[in-house]
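To begin, one chain is listed below as structure tokens, in the form predicted alone.
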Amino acid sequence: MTPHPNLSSIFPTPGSIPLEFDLKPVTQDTYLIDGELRHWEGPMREVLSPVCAQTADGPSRVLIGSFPLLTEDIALEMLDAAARAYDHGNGLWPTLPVEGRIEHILDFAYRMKEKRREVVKILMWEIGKSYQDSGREFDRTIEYILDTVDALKNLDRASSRFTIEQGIIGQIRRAPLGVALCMGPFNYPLNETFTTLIPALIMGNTVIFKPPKYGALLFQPLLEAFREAFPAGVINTACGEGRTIVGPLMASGKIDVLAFIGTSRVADVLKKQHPNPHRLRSVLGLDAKNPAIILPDADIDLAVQECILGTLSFNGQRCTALKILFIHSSIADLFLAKLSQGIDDLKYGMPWEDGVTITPLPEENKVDTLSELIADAEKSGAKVVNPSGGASSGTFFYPAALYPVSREMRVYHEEQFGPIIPIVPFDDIAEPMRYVTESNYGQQVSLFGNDADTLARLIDPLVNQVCRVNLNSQCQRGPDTFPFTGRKDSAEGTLSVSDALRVFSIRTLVAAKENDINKAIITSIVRENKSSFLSTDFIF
């Protein structure tokens, strides 16, 4: 394979990073427990960015800072701390009325946006994401607080009436659950962590969140804002090895909201430590395996733009990324051709640069397993059809289109999680169909196509299959206020802006048989504001 003839100097030289984004080490040294900004002085995990310095042995990590590594004893402490903070339901915050929860949640984003340019500047040197894309996610992180306070005062408004059915007075509202455990994933550490987060503390729950291993560091400057603006044990960070933290949690029993984004492999686990499974709520975002179809009639240049957007934003690290392609063996050559171009055409280096697409990769050996998926796929008659694919140098992964790929090889099944393009030819559209079926993931399809007739018969029987059907589009999560789950091995409830706070809660009923004393009693309640659930107050 030719070198890429730039991609041995990607990597810059000490004293070439413009100042404005230079990034000092950041030395976490604190974690949130009860209310409190407690020092930490034991173990600590080095934090080493994707981004590497050249030396005179070769491209090398820049070390940007460090993160507690909690013990067992700290991770059950918080727990106690949130446990208590919830106190079986008559704690100060799920007690507190919806609007007093929404101004506290006003409070930490207002506290939040001062941080802007701190945590954008640590998102992107400590995983590899543009400066552009990294500032895109925290401003839609804020917007999604927003946008998340805006459909909880929806929500709260349709609950602000009494029923009446067959002589039953009845008012039915939302209740929290109790202690929840939030696990965001690395490639959006900010926004997929804050899509639980934020959900499961404006409905009253308590929560310990633990940020991932790559993506703990943009939370320290934001510890402050969580420890002013919610009172004490609601919010508690937990920072260290999974194993050590995570499982003693869940063993305890007292986790009674499992909200994590990550593999299927890690949640079967973390489910089964729980004793007490039927009572704990799971809500989980894993694996995809999202499938394009192209078919003969499909228009190439709209389907290689989308394919192109779909595979390699942010380099392929999304579990929406389109993660396979079948292209109908008809118009294969030309989409092949229009393919390379187009990932030619993308701009690759380091994250600060203006318009990249294509950066480091955060993930330790990940260059190593990436390549060891493309030779195993050549081994089964595959070739890279993409000068330059698969060319490495340091954590750096030069994007490969893979053509023809069959269900002999691995990057067929396995989520490979990077700019890797594993392209199927099909004749029959069964073929893909079939995929499709027998996949073990169940999140998003794309298909690409002109005659109506022919996407209606397909739309039909993918729709039972996977959680959304893209047309002519790319793979993706938003708008937030659309439903993002899966089914089979992909996903566990559902999160968009209104059914995230579905999902963090349980409907609740108070109800009276309807009889003179009973509306005096309600009555009562109502007009003297005794109550925050028996309650007819609108929120504006």
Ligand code: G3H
Contents of the next structure:
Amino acid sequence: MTPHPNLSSIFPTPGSIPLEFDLKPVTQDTYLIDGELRHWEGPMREVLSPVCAQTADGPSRVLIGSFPLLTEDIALEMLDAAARAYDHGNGLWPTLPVEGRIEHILDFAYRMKEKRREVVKILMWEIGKSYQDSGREFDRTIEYILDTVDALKNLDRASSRFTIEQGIIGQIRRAPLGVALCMGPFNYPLNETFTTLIPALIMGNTVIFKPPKYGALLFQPLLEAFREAFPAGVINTACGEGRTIVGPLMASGKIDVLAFIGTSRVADVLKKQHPNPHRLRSVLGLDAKNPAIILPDADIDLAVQECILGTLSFNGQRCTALKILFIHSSIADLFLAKLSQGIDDLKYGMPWEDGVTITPLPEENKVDTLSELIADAEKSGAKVVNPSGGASSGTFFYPAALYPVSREMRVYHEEQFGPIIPIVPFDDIAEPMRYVTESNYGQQVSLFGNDADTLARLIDPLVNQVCRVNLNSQCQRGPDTFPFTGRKDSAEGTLSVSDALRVFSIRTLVAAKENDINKAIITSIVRENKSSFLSTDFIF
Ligand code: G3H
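Having displayed the form predicted alone, please output the structure of the form predicted together with the named molecule.
After this comes the whole thing, all chains and molecules, with the earlier chain placed first.
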């Protein structure tokens, strides 16, 4: 592909980065263990930004810092700290009344907000997310924390009463599960990590969290806040190689909850490492290949607009991204022309540039992998239909719309997780419907059309294939109060503000036959506030 006229000079030259966005390398040489920020003198991993510097030899990734490569022994020490803090459910944290845990979480949110500038800037440099979207990720995370607090208050209020059924008095609440291992992905390293970490903590579990390889440095400004806001051992941060750290943690059998957002292949490996899989609760957000199906009567402008957002927001690096488009042949030419124009209108460049959409990619060799996917599709007759599609420079890859894509091509089946838009023509709706049914993925689908009867006929079978059917709208996770899950290889467990509280806890109850002795005992316990579980206290 001929390089886009401006790609050769896309990266900054020394001194050309606006001062407010410049980043001094971040040396993360501490880790949080058992309430202590411990200094690390062992091996470190250097972090290279997706942003390159323009040098005489071409673009070269900028070194932005380093983080510890902790050892297996330290990981196991961390596990002991988390297990001690949980103390088989008798620790300070799991026995703290809900109100007390909420106070700690709010204290943390307050401290976190003070670090917004630092975190957002590192996030931008570490994964190449635009400054605007990095800010949105931060704000969405704060909002998630506050919504979680409200959801827990509601849950607790509903549990602050007794039920009497068949002569048995019961009080039913939710209790923690134990030690949780939380691992987020590189594309939402802050938000997705916190959508498991916060509910795990607030429900009384203790946590080890392992940041992703790309997206670890941004936690540096938050380590102190974690240390100050939570009792010792309640939260511990394990940086390093997954193989060195995570394998031994899982093999210990002492992890009670695995919260992992990543590939189903890695999730399977991790689960198998646990010696008692039945003791392990898994909360997984995994692979997806969400299709858009564009029907002949669709509003083409709207479909193009949503498909561009769906395929190319954060360079297509979202688990919820639209990763394949099925277009009815009768409108394919018009759709391709408008899509191509829409891509051309997108601003590309460095993540700090105002209004930028397409930015450099953080994953190693990603540009090569994407180019290989295009070459493979071209071998079987697909063409890049937008000008400059697939052109690249260093870590930057210009979006490519591929047409016509068919089942013998890798990109028809594989999750590209990047700015390639595979487009498949269809004449019979049975073709995309078969794709959805036969797919290994089952997260979401987008349907574009205008006829209510046709859409209704498709909605009913599709809701049994995926977990969200979007009408004339791109696929997405939000709003965070909506359930977020998937079938087949796409997820295990449901995450939303309120569902997450459920997946990180278990229902447990106190029950007693309704006789005079029991009534007197329960009355005495409740009246004199003798138990935090058996209680009618109401959180305002
Ligand atoms: O990568 C998966 C994210 O949860 C997607 O979230 O749809 O709000 O961008 P989003």
